[in-house]
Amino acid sequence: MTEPRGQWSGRLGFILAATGSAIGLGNLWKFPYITLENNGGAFVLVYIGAVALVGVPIMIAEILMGRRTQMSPVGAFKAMAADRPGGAAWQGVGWLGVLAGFTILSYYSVVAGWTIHYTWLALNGHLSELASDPAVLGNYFGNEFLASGPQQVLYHVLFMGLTTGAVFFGVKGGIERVAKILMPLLFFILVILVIYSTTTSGFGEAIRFLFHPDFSTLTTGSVLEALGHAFFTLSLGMGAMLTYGSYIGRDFSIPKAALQISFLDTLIALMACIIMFSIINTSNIEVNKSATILFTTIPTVLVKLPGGGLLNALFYLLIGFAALTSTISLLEVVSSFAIDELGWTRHRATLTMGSVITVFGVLNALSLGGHGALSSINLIGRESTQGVFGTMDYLASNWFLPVGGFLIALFCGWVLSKATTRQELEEGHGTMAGYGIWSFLIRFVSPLAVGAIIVSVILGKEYQ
């Protein structure tokens, strides 16, 4: 017998789980780094604009398709494209989402596993010793920890075990329960750290850097970087929001949910920037690598505070929490495909897919160990294709996500009828006064913006 399809217990469960999917290393690591690299203020405004004009419309489209069909990506496109031009060919978009989830999780979990190691280092006091000298900590991270293949594999396997365990217990009993515990904790600690940041000498400069735009610093590359990150941070183009949307009821307002998720995601990204830049400015530390922000810069500052060892442990534990809510959504995309399309039970689908991804991720972990340097640690959607790790990151960031988002926008904007999309969006929401705005954005603005990213990749100028 087919298992009953999972459902969220209510609006809060969905919002927290979907926000957890969006919030992860992209907010706490990647966004501060690319904001620093792109000179702050003006870049932040462009990013917020990209989220509002490109990200939110596509998120609405994904959730719309999920709820309409109550299916995972492949099944959703199969059902909605059955009587439309192109027919079965549109199923490829669903397959692309599953492939993206599989690929990203296979290397994202490797990086997420680092938080387990750093939490342990903080608890046993070793991190405090290393962090007393920034050069020593930097050398340890880049040339000892990353160079150790066995350690990379161990922590990757441990993190995949946590991810698989959460998905194994289902939508309400696993994914939602984890989100309801971890997301409030994450937000609470971020608030505490922001409050602490206001007491530092670098806080004023951090605020000026973030919120005082200088548009003369903007480049085409900056705009493309902002657009690209909007996809990565909102979990778009990989079927995560579509899958989560398939578990919501008819009484949910899709537009409101998308706006709330995007707002929380952007808020936490900005909070992370305030914390990072306040610390960097106060300590007068030059940041040369993206990895430096979380794994070499922060520990050297926190260790100087009262209870620095405990603060570092809590900091890395919460980064791990943020990463976990993201990896859970990635595995759910792949598992839901097996449940819906292959007829597997949730337990079989989760254990099988989790195991396969874990094995594949070992190649990524060993790729890092083989290089033993930060040059293969990308995660910022750039041109590096060094090793298996770099190749997977390159494919996901530069191809899978933008192409997936582009095709979803085309499908919902041009293939589905306005009567269908309007009916679905007004279900649980009421008359949607802004439907015309969403329709214009999903038909013209979103595809053109994402198309620009794809063209830049084809021309070999991605995010440069």
Given for the second form:
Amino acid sequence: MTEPRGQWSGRLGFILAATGSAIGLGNLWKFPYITLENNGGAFVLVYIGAVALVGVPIMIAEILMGRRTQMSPVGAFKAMAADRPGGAAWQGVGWLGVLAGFTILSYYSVVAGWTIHYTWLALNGHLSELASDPAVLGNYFGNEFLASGPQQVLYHVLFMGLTTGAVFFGVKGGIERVAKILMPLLFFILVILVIYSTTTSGFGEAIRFLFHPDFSTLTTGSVLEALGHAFFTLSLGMGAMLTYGSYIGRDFSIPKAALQISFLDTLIALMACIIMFSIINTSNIEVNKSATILFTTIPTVLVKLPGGGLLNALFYLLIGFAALTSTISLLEVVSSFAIDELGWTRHRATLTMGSVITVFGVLNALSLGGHGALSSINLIGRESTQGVFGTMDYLASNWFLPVGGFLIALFCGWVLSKATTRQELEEGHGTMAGYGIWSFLIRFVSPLAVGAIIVSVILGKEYQ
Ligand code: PFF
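In place of the form predicted on its own, the structure of the form predicted in complex with 4-fluoro-L-phenylalanine (PFF) is requested.
After this comes the whole thing, all chains and molecules, with the earlier chain placed first.
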């Protein structure tokens, strides 16, 4: 006997869950750090362009396929490609998505787990002591916390437990419920921190850095990096949006939803930058321009501000919430595959897949210890191939997502008939004036842009 397929309770449930998937460590960690590295202004503009011209069209394509077939990626490709050129071979894109979900989740959850530890450290006052000296905190993070296998495993397992718990209770009862609680909270904490940052002396400078473009600082590498990041941050290329789209009803505008999700994702990435740059500019400490900035530099500055202990706790709670709604979507891609393709019940699928990924992630967690750990942590970074952790990350963000996104764009732009895509997009939307624009972007702009990322990776040109 098969269980009835899940459905969101309505439009809001879907928007919040999908926005939750998009907003994550990519926004709160990676985006501020690569914006710093790429000199702000012009990079931010290019990034916004990449979201609008490449991200939004691919997101529309994914949701379209999900809603049309009411299936997860493997089944969706199988069904839609059945009578098209290439036939069953297209289901490989779905398999790639499942592999990407598995791979990303196994390291993402390790980093997400750190936020539990840091929230706890902030609440019990220990973080304030450590953070009073940047060298002490840096040493603690790199040589004590990361090097402690048991701690790394513990927090990873805890985070996977939370993730599995949410997915276990299903689309409406678990995923949507968690998103409906965490997303407003996340927004609320962000607004408090943004208001706070407007009172700091570094605020004006942060705004200038972000919104006054200087195109002379822009390199080809920056453009490719902006493009690659647009992809990861919008959860595209592995069927997460496709899977979430398979739980929506037919009375629902897909283009509007994709625009809303992408807008919110970008807004929150920019808010994160405003907060972090204001904080950093306010102090005169040397900025650690590395991926570890979140766990080394930020607390040392926050702790000097009034109410610093509490601000630190709020800050890590925020990042943890954002990460949880993303890990949930990663696990949902893998679990829905087992539910739809293997005929498993949701409970069996989530418990099994959750456990397997947890065990696999333990390898990642343990690979952080010891020498060179700091330099190998470059979440969704382009260069790091050290250790299991770095390899997972490299494979997923350099290969799986861009290749998946490229194939999704080709499939929806060239393999499916225009009549099919137009009909699906107009359902719940009405006559779509922008169909021609979408069709142009998905046929030409997206494949070319994503193709450029893939070629640059093949040629071994690094992003930075
Ligand atoms: N979008 C998430 C972030 O920005 O952190 C990461 C992510 C989640 C990527 C889910 C892919 C995915 F399917």
